[in-house]
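In structure tokens, one chain follows: the form predicted alone.
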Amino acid sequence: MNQRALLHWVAERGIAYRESVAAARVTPSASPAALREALGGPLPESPANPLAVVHHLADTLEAGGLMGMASGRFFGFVIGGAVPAALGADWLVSAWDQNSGLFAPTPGTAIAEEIAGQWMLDLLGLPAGCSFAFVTGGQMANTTALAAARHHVLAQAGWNVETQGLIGAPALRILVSDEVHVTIPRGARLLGLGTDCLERVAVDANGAMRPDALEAALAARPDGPAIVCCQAGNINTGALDPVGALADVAHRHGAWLHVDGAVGLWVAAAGPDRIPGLDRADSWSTDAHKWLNVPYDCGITICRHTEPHRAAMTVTASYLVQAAPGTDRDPVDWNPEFSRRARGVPVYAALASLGRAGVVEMVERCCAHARRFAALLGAESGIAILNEVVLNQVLVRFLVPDGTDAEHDARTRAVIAAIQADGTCWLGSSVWRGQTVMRISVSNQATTDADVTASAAAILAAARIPFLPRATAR
């Protein structure tokens, strides 16, 4: 079996899968036991035909073992699809097999990443001189930004955390939204800061941080290094924090302001009025594998303060061929990975193929689909839409007449289970302010009006299945 024949077969198989996903069942149908039986067994003792191996893997997983995450009817989690140019570029990235940590051995992919980053700053209306890093996802994007922030605020307090560590360092505060995403506390753990340093700040009715509450929290302890983490896109409601007002408060108190924009930062492409004051923050994070619709995985960190960013991440060794400062850009200086995939290449392809207008249209179309979901479902008796739909997130609760909160929770879970079993679309549950909700996340450029119509009909059908509260069941 030669490599050309194998790769031709794989390309055709991949194309066939992508062509079929629009009409296919979204929910996996194979049982875990069946998958383990088909793929498992002892480690082979001798080589096998590569095509036979890949053929068996594809046959097994495509026969009910894959979630239709590329489908326009997948609304679970905030997961985009892949625009054609980004998918094609990502296939080439695998074929090229470049370890894109240094400029000298991989100048082509390093330059593509450099240009993609510059285009991204322009698209989002952020300062042209910002540094950036292409990392694995939102977790590492936030963690990288927090590392830069940690360096900066401790340096202002006279402490070099990169050489002195944290033992004996000034106590550092991280002020977060009361509905902070879990990647921020996890980032604090990874950086050795611990979650006890987090202080929660009150939010409004839709989940956006309140500037007056941040002012009160910072004023209560005016001394010492502080980092404020706000959000452009609440993970449940999609709410956009008032970044400009929060920047006023944070900077007045000498705090660093980070914007976790994994969900909603891309809406800034539509203009500065969508997230007023966004450009005044100190760092930002987002995911290209969400609304930009590039293949997994690709998170992005952006930092106004380039020196703290580089100081927190850079590394040198005698065997590395590194660019002199101020010349070519070594990606390893800005991200936590030595060995890394050329993630900037699919981003370059997506931005080059879509242009500013294409990105804006894609984002606005997803928001329109979310509003349509809210209108279709909210018109039905016994269904409540709990959030103001400002982006692509819709929170739905299924009610029991004269029921208790526990009964509303149980019915909501039952409807979600029925939808997932049906397979027309897939979405998941969340808990928002103590209430179980169905969360619809519209992030895929492939989603059409017909997908929304079919999915809403499937949701309404599941909601009409008779529900007998456990408390009254016989």
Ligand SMILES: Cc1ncc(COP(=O)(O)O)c(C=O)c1O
The other form holds:
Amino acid sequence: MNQRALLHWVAERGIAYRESVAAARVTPSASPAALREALGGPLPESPANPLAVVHHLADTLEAGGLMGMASGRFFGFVIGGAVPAALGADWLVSAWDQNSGLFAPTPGTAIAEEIAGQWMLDLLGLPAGCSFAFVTGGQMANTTALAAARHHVLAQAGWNVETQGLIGAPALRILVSDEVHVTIPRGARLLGLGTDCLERVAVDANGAMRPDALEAALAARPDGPAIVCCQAGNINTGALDPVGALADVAHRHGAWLHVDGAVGLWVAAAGPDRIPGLDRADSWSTDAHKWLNVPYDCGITICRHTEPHRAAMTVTASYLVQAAPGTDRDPVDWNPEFSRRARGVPVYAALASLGRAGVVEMVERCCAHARRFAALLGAESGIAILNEVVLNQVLVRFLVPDGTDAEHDARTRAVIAAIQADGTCWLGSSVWRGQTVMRISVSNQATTDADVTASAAAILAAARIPFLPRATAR
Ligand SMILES: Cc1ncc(COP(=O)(O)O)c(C=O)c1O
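I would like to compare: after the form predicted alone, may I see the structure of the form predicted in complex with this ligand?
Next comes the full complex, this chain leading.
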């Protein structure tokens, strides 16, 4: 079997999958036992025909082992799709197999990433001189930004965390909103800061951090290094924190302001009024593999202060071919990874193919789909929309007439299970203000009006399941 024939076969198979996913059932149907049976067995002792291997993988996984995350009717978690140019570029990145930690050995990928980063700053209205890093996802984007912030605020207190570490360091506070995403505390754990230094700041009714509450928290302990983490796009409601007002408060107290924009930062492409004052923060993170519709995995860290970012990440070794500071851009100076995939190349392709207008249209269309879901479902008696739909997220609760909270929770879980079993679309659950909800996230550029119509009909059909007997629901 030659490589050409194998790659042709794979390309055809991948294309067929992409073409079929729009009409296919979304929910996986294969049992884990069947998948283990088909893929398992002892480690092969001798080589096998490569085409037979990938053929078997494709046949097995595509026979009900995959979730239709690429489908326009997948609304779970916050999962984007892939615009064609980004998917194609991603295939090429694998074919080229470049280790893209350094500039000199692979200038083509390094320059494509450099330009993708500059375009992204322009698109989001962020300062042109910011540093950036294409990392694996929102988790590493937040962690990288926190490392830069840690360096900066401790340096201001006279402490070099890169050489002195944290033992004996000035105590550092991280102020987060009550709605902080779990990747921020996890980043604090990974950086040795621990979660005890996190202080929660109150949010408004839709889950956005309140500047007056931040002011009170910072004023209560005015001295010492502090990092504030707000967010653009609450994982449940989609709420956008008032970044400009928070920046004013944070900077008045000498704190670093980080914006976790994994979910919603791309809405800033639609104009500076969408997240007022966004450009005044100190660092930002986002995911290209969510709303920019680039394949997994691709998160991005952006930093206003290039020196602490570089200081937190840079590394040298005698055998590396490194650029002199101020000349070419070595990703290893900005990324936590050493060897790495050129994951910024699909970002280049996405931005080049969509252009500014295309990104704005995609973002606005997803938001319009979310509002339509809220209108279609919210018009039904027995269904409540719990959030103000300000972005691409909708929180839905299925009610029992005169029911208790526990009964509404049980009914919501039952309806979600029925929707997942039906397979027309896929949505998951979450908890908002102590209440079980179904969460709709419209993040895939492939979603059409017809997808929303069909999915809303499937949701309404599932919502007609008989009410659970009270004894079971409690
Ligand atoms: C607000 C927020 N931050 C960070 C993350 C983590 O992103 P990733 O899953 O790409 O690591 C998520 C993921 O959903 C998120 O919603």
